[in-house]
Every structure is written in structure tokens, then in C-alpha cells.
Amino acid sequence: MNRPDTLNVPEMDIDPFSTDFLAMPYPDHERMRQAGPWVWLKRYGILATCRHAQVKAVLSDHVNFISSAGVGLANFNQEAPFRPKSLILEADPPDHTRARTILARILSPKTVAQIREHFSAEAESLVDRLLARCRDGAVIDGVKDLAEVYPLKVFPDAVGLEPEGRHNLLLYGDMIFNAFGPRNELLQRAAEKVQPVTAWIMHHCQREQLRPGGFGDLIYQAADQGEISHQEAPMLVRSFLSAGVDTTVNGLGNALLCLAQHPDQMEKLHADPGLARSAFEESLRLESAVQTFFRTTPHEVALEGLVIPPNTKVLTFLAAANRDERQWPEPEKFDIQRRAAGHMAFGTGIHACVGQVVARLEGELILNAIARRVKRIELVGEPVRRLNNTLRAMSSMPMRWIPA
């Protein structure tokens, strides 16, 4: 597609998709904000915007910027959805405003007081045998060993889902969000992958699968009072689950790598171990486990001075908001004490990400048992990324912890 004539913005030949840039985007997400607010990337006919002010606006707006039309480079309008369409991501209000409502009260900050106590539990016990390996001497995998298990125990856990096979939810979440991209060679492994575990994915997401009282059993009560219909149910299981486990375990393997990479970050951890929460935030911030997500313009749209055509395609970079130095001072320093509030890491507005509660508590909850511990975190191996078109995230980060 031809960049409109109405949209006098830098046209860049950028493949946000490509694997240079997947690898370290940073450097390009650079060039694209200082060609300024806007930008046409050509290969695929979008428009982009790599700025703080410009990604918060149109995650705000979701009258001129809608979801429903696919939150990918696929716009639903012209082309059918390669699954059904999930109902709190893929979707506007009204629709939206109904599961949105079922899922907000079931992570009320009441819930998040119920569950706090199970998970901090099994991230003190988790945190504890990982240490007790490295005192043996033993190599530790900061991803394998612990950014997937953790939020593979306690989030399903919650959720009511049994023990068995739950790294099919890291399968299904891979495919998923490379599909947001366009369908190059990452998404046709993943989905090759995930096929065989399709079928496994939805059994369990059925009312019979799951433990009563669970956060996916309050979602089939929900079902009961008519508020969404019984065939939707399990759609909004499938969407809570694969959104409430792999940014969660992206978002604390970035932060692991974060403070092996700034071991003068790690002595403050160590020294304050109250700083959890802000570290946590302050990784989201400067390595966002979800780097990008697209809008599309239903109708034509007047904005700085732009006049966007309907059915457009609005690629806005999260992980470029997050180092704006027009929003940030020192935006490549890794710094725990900053002040990382506004932060596009879970996005904004009605869409913003509705379980960044209990990724928020799952980090805060580990990074605190690891400060009380571990003075150091050492790496002992390069860490190897996982290539993803939508997701920063790794396959293993070999390291050793240093005890207290």
C-alpha cells in the first residue's frame, strides 16, 4: 500500500519484523523517533509512532483506533481472523465492556489480597531450592528454571487449571503473539508447534477442567448470570490464560537479565529489598516484554495535523515510548529507583493489559525473595533470545546467584 498524500510524514524502508531487528530493536526504534512523530513504514503500508505522547494517544482513543479489526498487521475487516477472535483483546465496546467488567472484578485488589499469600509462598520456596543448586556449585537457567516456572505454578494455579501439561500454554502463547506480525518463518514454526496442542488448549479451558472457586470457574458464574453467553466462556479463559502467562514470564526474564547486566542496580536491590516493585517496573520499562500492537482507523481520522484514511493500519512501538527521552531523562540507564509510572509496557486506555495486577504482584513477589538472598547475580553464559514478532523475550540465561 502507497503512503496516502494525507499523510506528509518520513516514509523509512524499516522491517519491524525482520530478525536484525527483532534481535535489538533499539537502534532503528531510535531513527524513527527522531524522523519525528509519525512515520510510513513502506514494506507493509502502516503508519508508526515510536514517541511516548503519540503511543499513549492513540492506546487512549479507542473511538478513532479500534481493536476490533485486529490488534496485528491483519486487519479483520478485510480478512478473516486466523482463530476466533478474543474477546477482551480483539474487541470494542460494547462487547468489550462485557468480558472487560467480568475480568476486572475477578482481579479486584480484593482477589489479588486472597492469592498474595500462595504466591509469595512458592516464590520464596522456588527462589530457595535455585539457591541451594548455585551453593552446589550448580549453573541455574534464569529462564528455564525460573521465569517460566513460576508464572506456570501460580497463575494457572489461580485460574483452577491442573498441573499437567501447562508448558502448552507457553506453546500457544509463542504462536499467538506472533501471529500479531505478519506470517513470515517465525509464525509458521510456531505454528507448526502449536498445532498439536490446539485441541489440549481449549479441553482445558472447559468449566469441567477447571477447580471450582477459580478465576476460571468465576468466569463460567459469570456465564450463569447471562452476563456473557455459555459458548463465550471458554473463549475468555483462552484469552485470560495465554495473556496472563507469557508476558509475565518475559517481563521477569527481563528483569533477571537487567540486574545481572547492572550489578551496581542488584547492591541497591540487595541493600533495600523494598525497591522490588520499582525494579520490576523499571525492567518493564527499559526491556518490555510486549514490544509493539496495532490499531486500525475505522473511519477516517484528523489528528496533528494528519488526516488518516479509514482501515489504516497504526503500528504503535510500546518498547519505543518507553525509552522517549522526551518522557524519560536517561532513558537507556537502567535505574530501580526511578520513578517508571506511565510506562507503556501494559499499554493504556480501556485495552490496557487487565491482569498487569498479578503480573505486577508475581514480579514484585520473586525480585523481593531474590534480594533477600542473592547479592549478585553473575552470568555465566550468553543469554540466548527467543524470537518473537510481537514479544522481547529469551530461551535461556545461564547464571549463577551469589548468596548473602
Ligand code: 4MI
The other form holds:
Amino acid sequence: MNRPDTLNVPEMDIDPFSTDFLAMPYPDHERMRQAGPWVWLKRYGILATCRHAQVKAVLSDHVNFISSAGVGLANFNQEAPFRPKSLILEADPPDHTRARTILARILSPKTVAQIREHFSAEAESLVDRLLARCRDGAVIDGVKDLAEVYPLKVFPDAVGLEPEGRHNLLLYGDMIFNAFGPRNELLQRAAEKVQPVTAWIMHHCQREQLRPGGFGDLIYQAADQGEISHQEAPMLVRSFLSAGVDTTVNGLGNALLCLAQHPDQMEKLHADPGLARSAFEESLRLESAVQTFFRTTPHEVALEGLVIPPNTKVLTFLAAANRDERQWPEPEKFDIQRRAAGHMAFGTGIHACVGQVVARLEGELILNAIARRVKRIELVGEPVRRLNNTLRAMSSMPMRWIPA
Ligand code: 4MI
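Could I see the form predicted together with the ligand next, after the form predicted on its own?
What follows is the entire complex, opening with the chain shown before.
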């Protein structure tokens, strides 16, 4: 698609949703960052930025860069959304504000204090079991045995979901995060499996399926109070089930991989398990689970000398902002003692991840439990990537933990 005359920015032929790009996005991120603050990606007819300042500027400006037209490639003003729109992710104020207020209350630091004990006990016992297997000489899988297991246990427990059928959450996540990209083969394949999965998800968004007092039930209580309608309540529960699992699964998987690939940093973490939280933060910066999000201009937008036409899709590369040398000294270096605050892995602005306190809790507890028991993580086979249009994801990571 042609670059509008008013957009005097470099044109590039990079396809950020191709197999090669998704397998190794960072060199192309660097090419785009070097080309300028903004680039035009011809293949999709979109404006894009890989620099920290510009990503932050777009995400901080919800008036000129809206979410209600979709936060993927598809423009919902021009084509039907692939599923009924999220009441929070794919909404603008004032609709967004109502939903956000409820979710922010449910996912508050006060809630985190309440769930911490359960989340901690589960982290400790899972890591104990895996270490016992390593002591027996077994190889464990950092993804299948840990990164997929822990979030699939603790978060749905907190939402109040029954134990049966939770693997549907991973299939659903794979589909929706692919659906933020183009209708390529990745999305096609994910979409083939999705009918029964969607039915399972929506069934489990019903009040009768949710444990009284859990996060899901609290949404229905907000509906009882008149904050949202009872028709809207299951849709907000759906947001928990969409955003709460695949993101943390891959956040944990990426953190484990970083620590396995950087034995010196693992050694530091073992020496001071109090670094767990900062180690998780640094892995979010270096290997952001959510790599990209889009915004859309609702009207002509003048910015940094550019005149962006209405209905322009703007792609923000969160993961590239997190490696911008203009923002970070030695951006490619994994340093668990660096100040990674200000990274874009959770976004920023009014749509910044509302569950980030829970995500950080999971990361901290797992890394801390490992740090106290393990001095080294050894990869014993090639880690296998799971390509997804939006997620930086792993499907398998054979490893052995060397006990302290
Ligand atoms: C950033 S990940 C994500 C957030 C929200 C939703 C899905 C994914 C949703 O459906 O509300």
C-alpha cells in the first residue's frame, strides 16, 4: 500500500509477521530504528516505530491513537472484528474507563497481598518437584513442565475456574495473539482449532461456572452494583481468560531461557535471590512476551512534523523500544541488576497492562524459588520456538537444573 504524500518517512519492505522475522526479530528492529523514528511498512500500508520515545508517545496519547478500531492490524472501522470486541483492550474512554476501573480494583496491590500466599506455595512446591526430578537425573522441560504449568494453575485458581479443561486457555491465547497480526498461515492454523475452544471459554465466563469470591465472580458483583450490565460481565471475564495466561506463560519461559543462556547472571541470582523481581523485569525488557501492538488514528494527526491521515494503522514495536540504544546502555546485554523500569513490555498510558502486579508476582515467586535451590540452568537440547504473530514464545526448552 502506498505511503501517503504527507508522510515523509522511509519506506521499508520488512514483513514483521513473516516466519523469518518472528523467529529472529531483533536485527530488523535495529534496521527500522536506524532508518528513523518512523517508517512506512509498504507490505501492509502501516506506519511503524521501533524507538522508545515514539512508542511511548503513541501509547501515551489515547486521543490521537485509539484502540477501539482494534489493536491488531485489522481496522474494525473497515472490517468486522474476529470476535466481539474486548470491553477494555479494544475500547476508548469513556467505555474503557468503566471496564478499567473494575479490573484495576480487582487486580489491585491489596488483592495481590491476598493471593500471594497461595501463589507462593504453588511456586515452591512446583519448583521442589522439578528439582527432585533433576536430582534423579531426569531432563525437564522449562516450558511444558514449568512455564505452562504454573500460570495455568495459579491464575485460573484466582479467577475461580474449575481445574478441568484449562489447556483450552493456551489454545485460545495462541489464537487471539495470532489474530492481532495479518491473516497469514499462523492465524489460519490457530483459527482451525478455535470453535470448540471459544465455546469452552465463553461457557466458563458464566457466573455459575465461577467460584464465589474469585476474580470472575467479583466482576459479576460489580454488575450487581450497576457498574456494568449483566450482559457485559461475561465479556470482562473473557478478558481475564484472554490476557492472563499466555502472556505470563511466555514471560516465565523467556525469563528461564535468559537465565539458562547467561550463567553469570544465574549465578548472581543464586547468590542473591532478592534479585528475582529485577531479573524478571530485565527479561521482560530483553525478551518481551508481547512484542507489538497497534493503534489507529481516528482523524488527521499532526506529530513530529508528520501529518498522519485518518484511519492509519500505527504499529508500535514494544520489544524494539526495549532495545533502543537511545534509551538503554548496552541494550542487548542481559543484566539483572540494571534498572529496567520504563520498559514497554506492559505498554504505558491508560491501556498499560492492568494485570502487571499479578504478572510480576508470578515472575518473582518462580525465579525466587529457583534461585534459592539452583545454581545453574543447563540447556540439554535446542530450545524450540513457537511462532506467533504477537508473542515471543517457546514450545519446548529441555534443561537440567544443577542444585546448589
Ligand atoms: C495485552 S494482552 C490482552 C489484553 C486484553 C485482552 C486480550 C489480550 C482482552 O481480551 O481484553
